[in-house]
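First comes one chain, alone, set out as structure tokens in the form predicted alone.
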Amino acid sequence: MRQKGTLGWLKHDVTHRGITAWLLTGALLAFYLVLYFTDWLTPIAKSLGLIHKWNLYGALYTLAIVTGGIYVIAKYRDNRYQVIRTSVVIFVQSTLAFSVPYVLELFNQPAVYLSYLWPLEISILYPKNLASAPVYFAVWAVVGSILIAPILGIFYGKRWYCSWVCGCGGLANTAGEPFRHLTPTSQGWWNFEKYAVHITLVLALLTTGLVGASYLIGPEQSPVLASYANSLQSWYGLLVVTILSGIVGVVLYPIGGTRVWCRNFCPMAAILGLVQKFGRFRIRVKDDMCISCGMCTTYCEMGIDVREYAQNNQDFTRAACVGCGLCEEVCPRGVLHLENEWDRDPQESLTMGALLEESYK
């Protein structure tokens, strides 16, 4: 509901695609273009005692998560799950994603980001980077990406990472909280999402495999393979890492909702979403209690029509769901509940062949 007064108008306008929302989008776009394609921020960073512009960006990113996190904790202070989850997000970003790599750089050590795993951070499994990384980080990169991440996905769903650890999701669930209701829920967007996110995953797998093969065989023995690997690596870095993840993923908050990257393009989300379909996580629906208010669907940052499941008394596991728990929080009748249980309906069992078709239903 729009509040009276200038501040009330501004709050409504910026969170409902008004002129101020478009101006904010333009300002964010300008900032990211300057960040990625110029060195204009480097002098500012050094004047603040930072090493380079990425330290400045990390500080601003962390500040946004901390400030937004305090807002979210205050807003949902009666919800233990939201308070703990948001507190963990703030802690992970402040330490593993910012302070630890910054301190390592101060001591002339490689900056390692322990909160990012492959394929979200695709470069950590490139053989050249593994060979030059500290042993503890190389081990963590391989074991964390290939074993720990999917195993935790089976037991706790993708929420353990997407809503508790990941910096992209952390920004969405804190600073992006006022914009979560802008996420599109149409069938067209769902059709785009289920193809786009898996295409990005295939590109990540192909890029990693090609770069790895080129390194192991050697550029001298196979210059053509090395050329293709270098080209694909460069294009993936520009299109996926820089444009989709770095720019689009944040710039579109005020007009497109907070999880544009996570929902449509993140290869990590695609993998964990597929794993989630096999695992224990699901949303339980209490029978015959839904009043069709639509609050759950409105506040789903992944564009899932939660109300349809609630109306049909249908427990569900959607590959897109990040387990943020806001649908449960905003439901006025307590119809929804996030669970980790093995006792699934036999009709929900999926073969691998059916999984790819059904994963985003």
Second form
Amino acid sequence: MRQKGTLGWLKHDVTHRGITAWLLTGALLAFYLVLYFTDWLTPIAKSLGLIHKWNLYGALYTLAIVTGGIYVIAKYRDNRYQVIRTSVVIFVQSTLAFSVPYVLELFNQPAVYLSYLWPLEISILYPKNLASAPVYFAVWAVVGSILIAPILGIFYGKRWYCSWVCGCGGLANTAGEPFRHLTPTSQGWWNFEKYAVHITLVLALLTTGLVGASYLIGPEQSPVLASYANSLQSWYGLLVVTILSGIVGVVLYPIGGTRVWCRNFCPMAAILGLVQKFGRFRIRVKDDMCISCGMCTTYCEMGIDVREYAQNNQDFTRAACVGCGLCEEVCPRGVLHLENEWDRDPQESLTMGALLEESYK
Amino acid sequence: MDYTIVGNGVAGIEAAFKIRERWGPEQASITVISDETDYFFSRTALMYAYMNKMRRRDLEPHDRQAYERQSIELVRDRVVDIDADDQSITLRDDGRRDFDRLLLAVGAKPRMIQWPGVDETDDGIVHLVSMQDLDECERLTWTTDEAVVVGGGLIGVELVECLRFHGVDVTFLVREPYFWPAGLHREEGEMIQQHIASHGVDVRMGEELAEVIPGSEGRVEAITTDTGEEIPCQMLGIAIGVTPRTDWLDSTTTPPSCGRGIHVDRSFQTDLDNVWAAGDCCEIDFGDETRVETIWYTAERHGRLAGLSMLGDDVTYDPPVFFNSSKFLDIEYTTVGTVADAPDGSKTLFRRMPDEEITQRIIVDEQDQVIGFNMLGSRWDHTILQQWIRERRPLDWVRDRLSNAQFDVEFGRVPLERMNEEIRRL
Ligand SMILES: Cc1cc2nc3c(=O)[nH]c(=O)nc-3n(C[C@H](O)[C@H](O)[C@H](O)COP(=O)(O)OP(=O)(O)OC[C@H]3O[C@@H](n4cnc5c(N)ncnc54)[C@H](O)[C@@H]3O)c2cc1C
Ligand code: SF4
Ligand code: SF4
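Beyond the form predicted alone, can we have the form predicted together with the partner chain?
Okay, now the whole complex, with that chain kicking things off.
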């Protein structure tokens, strides 16, 4: 039952797909359409002394993460995992993802975003971009994306990136906090997610591969390949980067929950999820202590039915799990524990067959 | 074989799944009957629905198709008669039904006392046990500014928390001298009491409800306490415990033998042929004592064992070292073994974090063997504590290894070495 009074109505309405939630979604959509497809924000950015509209967007995005982050830290102040994790998210966003590139740009240096790795940001591995980027960034882009990210994923799970560093996850876990319970948990969504996220991954690999191959072979040598690579690159840019990660990912918060992008489309999440299955990260379940209340499932922003594992006394590592730790936080009986351990419960069998059969589960 | 189960709570549903695990739909048809809800829901989460943290549907532990997939027929009806000789039951709406094996998993109902004025009050007195209770609470909360909650137990605190969430001024009447002596020692009881008060609740220790005063419309308008004070309220929550639901059985054709609950042996069989009972409603005969267990964990365990017993397995209920958990507003609670009713001569080690609501109590018997733990304000792995009790570890041994059983979140491990300690003999 919602709280009484107008404020109670509003709080409920906006977080339970009411009219205000739809209005908010509409407003966000309008904002994003203006941002991506017009130049109307440029004069506003300039009048604020910013270089271009993307700085303005970055500033707003950072503001949302900082304010949302402060709210989250206050809300979960007794949970040090949440406090530390959220502080890191705020720090990374306001430095690596905002002020560092901004300052570089002010000094006429190329803006680099150290916290966005391939394949979330696939263009950083396009050979043309690698060639034109500062050497330190080119090295970081390659080593960070191909080596460091998966290795950290093996040791700490995909959470090190998805819930500690990434700006998409960062926004979801801060400003998105009031909407996290809206993530659908149904079997149908699970089926969709399983295909969608891997299709985007394949697209990302294909695009990177084609663009790379075309560069290496040289467009003159193979104009057909070059034109395929070009059109794939721009299609991927429009569909995946702009529409799915830029627009849909945020616009749907009030309707579909946070992490719509992360869960269903993010290629980085897909790779790190598979890595996670073979790594140390898992959620441990305290035997027999679950009261099946369902708080964990309700508040899992990835739509994982955590209760199903908990009530069966089953430790688990789901590829989708971003290790936000909210299931652990909201569980009134302290049943769940995020941890990095090599030994696994004998119940958790992980064979290649099982992995393919269940795919992502 | 037709398996009929009355009650779709955790005991009934666990039994149904257990039976289905063994027999497919050709060998066994399984029917679960309940008059409360269409689908099994988690009673323990009623408070979260009340506090807008979960939608009603989120309370259901299994997705609705699971019953279809498992070919478990769900019937929404009330069982009004049992004829064990004839192997049939009678439903209020749907008439007679035959069974081969019957499980009574009918749960418990709120305890109630007929205080003066209760009979004249038509509206405003609530419990928080069933889904219908939740409906009532929600309906009344819209027009409630002040409420009184009677009964300092686990459900009482939950009701208080819910009412505070809705901005209602709450007076909490607790009969005992400190909070919940049934589970806590004085130090912890007083800490919880202060914690509840810090949430803006008027906690009255040692005070009882004396009379209910209805208004002209029949809805409760005020109550008086045994000190004679009158406290205005538009809602009166009664949470003074639950009792096994046995009363309706008296008028059936073949009533099973009942005491505090439906009598069962350690394989959950009642004295009637082909009739079992499990969960909150049963009273289990262990030979030297009988027990009524009314918590989720026991109901779940009963249900599974009763299911096996109905399949013909040789079942002997052998309860593990007792454990339970709860949450008093923000303070998490884990208990293992024997604590509040520890025998005289036991020794207790009480540990408290300075300036924080974190305590631990370890109890050893006269032979210095650990028998119980009460842990508040931080998380513990009860399975390790249970193991130490089974292994009869001495106090110093346990105290030195306490950190092995901590279950706090990463980075959040409570620094046990900073706690104050005090040893006392009971
Ligand atoms: C608010 C609340 C919070 C709780 N929190 C906790 C907790 O945190 N931890 C814990 O361990 N325990 C907790 N409990 C206790 C726990 O919920 C119960 O022990 C458990 O649900 C009992 O399950 P059961 O299957 O025996 O009975 P129930 O869940 O009571 O199910 C019995 C069902 O049978 C139906 N029924 C009864 N008679 C008939 C009939 N004649 N015909 C048809 N249907 C009938 C009833 O309507 C009911 O639906 C809590 C209880 C409440 C009320
Ligand atoms: S399972 Fe828990 S940690 Fe993982 S994404 Fe869901 S809520 Fe976060
Ligand atoms: S929140 Fe905790 S107690 Fe509730 S269903 Fe999840 S694991 Fe079980």
